[in-house]
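Encoded as structure tokens, the following chain is the form predicted on its own, with no partner shown.
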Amino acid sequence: MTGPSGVGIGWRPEIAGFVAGLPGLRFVEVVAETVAPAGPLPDGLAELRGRGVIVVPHGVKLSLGGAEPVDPARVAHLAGVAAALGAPLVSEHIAFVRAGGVEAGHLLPLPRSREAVAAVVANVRRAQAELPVPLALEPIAALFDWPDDELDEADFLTEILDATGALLLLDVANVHANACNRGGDPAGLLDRLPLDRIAYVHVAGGAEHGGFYHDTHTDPVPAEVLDLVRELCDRRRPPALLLERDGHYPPATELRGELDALAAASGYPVVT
């Protein structure tokens, strides 16, 4: 089955009208927990089926990255929706959001150990021994390095990657504020990645506030986080690139320049 290509947008409902009348969109991502299995699709969804264009499940909640064996019924739900659409593929997070049953509200960090890998590991391989199709794990963006760190980001990326067979989703926003929060070299850090296990990019906006760089998903696409897709692309450029937005949505001519950036940096087809 053929995966995602080119520039794509993650879909909305607040900007379904707008993702349709892309006429050059070729896949888009939807949050998976947002779709029933067994009900109708959202409305805009099952057009964009119709036209062929390629709609990846993105979750949100299965906490590969907790020390709790990951919740089957979250793992069905996750492949039911892959296979209502059609997926080619699913991506979740290296991440936890719950732990003792407590619900974070957000996706946490793990500390970079060999335990974390350990347990990230098994989670993955019992969530992909029930999905229909492949796997891409997304690294976060976060403001703190934990104290019992034991590998940097390359090696704990490659060593979940190695053991699972996953693919890869590059956030390269999520590069940047790494970079601007816990120090590093963003670009470095793109020489020892597995570049060829990349499925697809992710694209985002942020801005600071309090001294932190923040991944908000609600503020235009700095030039920086353009010039890292610059940068990936000169090493091996991916599949396909996406961009998010999840708020504060500006006019329908800004979103297509947004778009046409993106298309611009990655040497991909304009979109819109």
The other form holds:
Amino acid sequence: MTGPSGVGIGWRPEIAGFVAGLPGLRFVEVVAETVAPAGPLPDGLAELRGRGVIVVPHGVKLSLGGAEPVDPARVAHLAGVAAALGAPLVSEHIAFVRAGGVEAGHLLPLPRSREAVAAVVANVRRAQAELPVPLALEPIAALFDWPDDELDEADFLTEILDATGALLLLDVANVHANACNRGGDPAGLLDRLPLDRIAYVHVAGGAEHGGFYHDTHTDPVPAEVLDLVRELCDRRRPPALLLERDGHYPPATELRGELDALAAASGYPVVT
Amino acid sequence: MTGRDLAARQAELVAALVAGGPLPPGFAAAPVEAARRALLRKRAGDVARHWPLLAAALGDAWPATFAGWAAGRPTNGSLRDGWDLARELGDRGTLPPLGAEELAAREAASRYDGRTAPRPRRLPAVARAGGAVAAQLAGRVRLLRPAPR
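Structure of the form predicted in complex with the partner chain (previous: the form predicted on its own):
Once more the chain from above appears, this time first in line as the rest of the complex follows.
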């Protein structure tokens, strides 16, 4: 398997033209739920595949952290998208998005408890059994904690990764957001995570609202997040880093500037 | 641990965040409330992408209009959420002209019963919303009459 490498960007229909025009680009990520495995690929994605650009499907609705078993149809969809894109791996979150038949419409945090570890591990194994490629797991950003955590974040994540053999999709913006909102030392967390298991890294912008740092993906990447990219690369440079932008798309020059800043912080070649 | 299982506790948390349920025991109220509001903002953005004319017609009032309708109402997906909201604004007589035209076009293109996913119409159809009239023939939708400004 040749996984993603260098600097990439989240492919979204709104910026497909911008992404297609990046000469050095070697990988992108697409939200898996927006791709129909049997149908034609979205305009622009097929062209990127034709250029040899790696496309990683990124699931957001699997609910691997749900107490109920993961929906086999959703796993089959993710597997189908991976096959349709010839992807070397897929990714999903350590989170739940529905419970009791109600959709949250968002990634929600789990208690850092043994019971939650067991639920995630069971669902990840169910998914891995059906997926044609490795799965990378992404810890999420959240504004609140559950009242009964038994483990800290590093132990919680490491237990899940050890039990499943899954790769790590580390989001440094999530690390920053969690440190702002829930406390903890972001650099200290980097010291304790299995950085050798990182498949790639997410970087995104956010903003302060009402005393909380919101990981909006619609704001510029703050300096603190780029500092964290440098901290991470000082310890162990991940194979790839990806900029996520999900709305309020800025002019192309600003988006290029964000990609260049990511290249500068990581030491990877510029893709613009 | 509280002794109650994870499934029930996850359901309580989701209900508190999107269905108007009470704050589950032990959670800090302010951060959960901030998350509830952030979720409404995110949903408003997602629905605006599916209903660009409706959102644009409401302009600065869009986030509050959407949040007022969506609070306590779990999502059925952005397409249906926007559809339900547009119909309700139509019933209230507060659907702006651009939103009425967008709704009429959607109603002409697809059959939506308000309970399950909209399905494309196979037969020709004419639909009205807020004074706008749209027609669909062989899958092509045209606005026959704009909504009164």
